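The chain that follows stands alone, in the form predicted alone, written as structure tokens.
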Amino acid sequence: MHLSLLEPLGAHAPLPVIARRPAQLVGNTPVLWIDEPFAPPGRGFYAKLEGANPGGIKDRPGLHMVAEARRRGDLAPGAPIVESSSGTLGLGLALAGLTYGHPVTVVTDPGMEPSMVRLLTALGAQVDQVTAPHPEGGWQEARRERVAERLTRAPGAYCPDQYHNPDNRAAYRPLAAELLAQLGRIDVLVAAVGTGGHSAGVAAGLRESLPGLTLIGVDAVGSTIFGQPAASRLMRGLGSSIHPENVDYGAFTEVHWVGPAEAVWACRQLARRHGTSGGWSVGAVALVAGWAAGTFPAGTRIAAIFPDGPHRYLDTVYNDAWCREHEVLRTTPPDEPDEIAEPDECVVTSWTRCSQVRDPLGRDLAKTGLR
């Protein structure tokens, strides 16, 4: 449609959001159709672009966990917040600190991108970097120990504990409602798994209306979440060297592990072909969602959650020199993953699929409140 020059200015313009506080910009993120080169011609999936939030997907739990802690009285007005994060939740907590008036300390490790450190500092958060990994739990456990130390030195300080806090999962009910409003029917959901919050929360919300939903989890090679041995991980934002209680193992139909070279390829293809992209989680999820679009029967409606945008990864995923140094530049990944029958059958180093999902610690899901 061509607009007449005689029509009033703005007559056909969409209504923009006018917010009085930045927290009001969180949510109602757009959905974008993604097809080739991830899926065969005529196939594709719907990507929920959580990078449209001010800081990414974890703005949702950052705000919700702090609001709930204040409501319960666990967090007093003006008391400090201390939490472990590789980056995105740190942005969400910085936003929560601005919104509710709390100083925020983000405990991280040397793997956090310098640009993210500078951004968190600019938003008013203090960044505390540990210097050595824990001998068993890696960087994540080292960060958690530093958080515990800081809490003992600051009476009244509060740690949201994103790995085990059920408020993390609950924060994603609005995201599930948005997907239902935008897409109506969803047959398959593809989600990255780190703390387990958004995969568990969104799937639970969707299954209230869509009980037959298939949930595909996406993990990083070297992550212990689904039963692989811990190894050094280049990818950040998904995967874990500990076993978060928020992971709802019973909710998954299958899990895919994705390697860094495959994720880099996917991130760059998203940018070049679709004008959108993100970090490691986004690339890994896009690769698996595209596979699902070509594997499930025609007409299957597939939704994928893209947790963030590309900006914090400009010096890594989108930097040719960095990628060459880490040997993660490649042409194209395979058309389909390798497959293993059991999650601990062998050590996986590249894109691999397993249809057997279980808690590697054998925990009773009923006791964790997940089932």
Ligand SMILES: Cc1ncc(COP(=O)(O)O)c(C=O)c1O
Second form
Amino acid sequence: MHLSLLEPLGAHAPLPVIARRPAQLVGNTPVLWIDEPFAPPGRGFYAKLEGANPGGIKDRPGLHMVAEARRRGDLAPGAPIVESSSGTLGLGLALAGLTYGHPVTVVTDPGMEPSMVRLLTALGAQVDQVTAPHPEGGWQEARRERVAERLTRAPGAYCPDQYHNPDNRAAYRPLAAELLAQLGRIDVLVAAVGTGGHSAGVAAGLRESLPGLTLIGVDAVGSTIFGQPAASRLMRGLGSSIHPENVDYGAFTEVHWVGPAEAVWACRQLARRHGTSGGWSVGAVALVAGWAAGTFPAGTRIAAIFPDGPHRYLDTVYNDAWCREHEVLRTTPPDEPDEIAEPDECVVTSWTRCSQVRDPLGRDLAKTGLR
Ligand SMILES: Cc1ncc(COP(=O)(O)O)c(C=O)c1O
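Requested next: the structure of the form predicted in complex with this ligand (the form predicted alone having been shown above).
Whole complex next, starting from this chain.
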């Protein structure tokens, strides 16, 4: 790296805020330019580093969903909050619980990293881990059933339901505004998809000013969101074994599925070459954004959303023994993904793209009020 690249940062960066409360530390996250080895020489993309939030990207919907539920009267002062999460929203809800004064229970499964269980507990949340997957809906459905049980046992308890709650999407309007202010023009947005909240919310916000925006969705192999059969998944955060209503199928230009070995490679390259990294979704998004940077015409401005940082993945993605045991420690992924014409053409097991995107359940989202 040339030293001259560093000069403008020290000289002109705005001073960070002095916050009175931790919720004021959410948002205004930085953007970092990422180039090789993801993109060919001279090309690259802008990564929005949501790991710079106190918890991660889901601090935004955690705070917003709780604030809106309180405003509507769905959540009474001091009433408990119960939600299913693989971790990131749990952190956001722990922050919302602290901010607004609610006890928080995070329902999860054995795939949650022990360090995340400890962190959530340290932040004052109760962690309830289900022990067996649902026969059809997998771990996610088992978690949803446990949440339902807890809600009936505790009258007044509130579940934000991040999969279907439109406040999840709406929470990302500020992120879109930040990206616009930081980058001016954006031609392509690359975003991971789990509940669908941030891809839908950020793309909708950007399209108010940039109607021609291309949106590339990034999913995990084994996820059923875009019409592949659900299978057990090593990758956490992105992907789903259900079909959340927050996924705005009509907004996507194309979808990519990424495999765990490819994401591990990308996470480790990001750390080593760019001094920043994250978890499964960050690696997968970086791989696809780098491909876009080499595929779209020169001058195309690409933004990618990195949902979190690397710390919770030190015992998985960044642990050689764990990666070897799970057979995800391998060399460079191909330069190009495989391509399928229809999302259910075949079962994909490694990086693959498809430019036909539709709701596998054929729902009319206009009727749900989400579009
Ligand atoms: C680390 C991480 N990345 C990506 C996602 C997917 O984001 P969304 O639920 O907004 O689609 C999640 C969702 O939980 C996540 O925790």
